[in-house]
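We begin with a single chain expressed as structure tokens, specifically the form predicted alone.
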Amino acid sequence: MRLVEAAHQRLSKHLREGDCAIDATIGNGGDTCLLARIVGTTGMVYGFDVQTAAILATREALQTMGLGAQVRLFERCHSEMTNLVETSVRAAVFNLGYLPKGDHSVTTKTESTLGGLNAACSLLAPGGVLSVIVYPGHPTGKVEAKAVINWVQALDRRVWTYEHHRPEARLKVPPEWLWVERRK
């Protein structure tokens, strides 16, 4: 099973209708659509991306699935989410790297990603989760993955638990998945 599929299964079990969630890196809308379907019309999903192409692709995917009403998209950096989200959330999803089928020279950056993770933590309700997939297979991703893993390992264990999933390598440098939960 791919890491994205495993993350989706876990998020599907964790979230409920009426919850609020964040997709910190909307990309082409896969995670956003999943979150919107789960939280339903009584919930809310806040989506962030700095690329216009990502906003347009996600908006189109949401419209195709009839899910746009419960989603607010922001063409802004995920590190700015605390300025735009005024409620606690049950989940925040980070799928780092570059936009699939987009400009691979535009990638998430370590500094803003760490800012986004800190912002997401400040918004997570007790029992809330972060799902973070890192891609160390390209130079920027390697630096970012190391920083994110170090960030997760440094979290206060009295408040946070985490799991670090490293699949068997089908790829030379496979992606890795971090699941972080705020204790209740």
Ligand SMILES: C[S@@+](CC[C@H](N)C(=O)[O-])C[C@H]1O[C@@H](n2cnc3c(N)ncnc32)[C@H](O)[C@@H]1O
Second form
Amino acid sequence: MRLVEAAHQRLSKHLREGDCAIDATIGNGGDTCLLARIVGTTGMVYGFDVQTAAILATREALQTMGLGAQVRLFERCHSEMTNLVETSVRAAVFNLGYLPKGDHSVTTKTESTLGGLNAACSLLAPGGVLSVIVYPGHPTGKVEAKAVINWVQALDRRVWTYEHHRPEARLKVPPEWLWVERRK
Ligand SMILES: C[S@@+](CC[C@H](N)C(=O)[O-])C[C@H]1O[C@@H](n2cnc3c(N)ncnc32)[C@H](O)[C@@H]1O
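To complete the pair, please output the form predicted in complex with this ligand; the form predicted alone was given just before.
Next comes the full complex, and the chain you just saw is listed first.
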């Protein structure tokens, strides 16, 4: 199973109708649509991306599926999320890197990613989760993945637990998935 699918399965078990969640890298909206479907119209999803194309593609996907009412999209860096999200959330999803069929020069970068992760942590309710997929197979992604893994490993274990998955070993440099939970 691809990591994205594994993350979706886990998020589907973790989140409930009425929850609030963040998609920190909306891209074409695959993760946003999943989150919106789970939380329903009584919940809310806050989505972030720095590309206009991502906002437009995600808005269209949401409208097609009738999920627009429970989503707010921001064309802003995820490191700014604490200025825009005024509630605690049960999940924050980061699918790092660039859009495979988009502009490869627009990729997540270590400094803003760590800013986004710290911001998401400050918004996570007790029992809330961070799902982060990193892509060390390209040069910027390699540096970023190392920094993200170091960041996760340095979290205070009294507050946070984490799992580190690397299942796609058939690829030379496989993506990796970090699942971080705030203790209840
Ligand atoms: C791998 S794609 C995300 C895929 C997406 N979740 C989906 O389901 O299609 C990574 C996205 O992160 C976005 N991005 C890059 N830097 C960002 C930042 N600082 N804040 C928010 N999004 C950013 C890119 O524009 C790109 O759309």
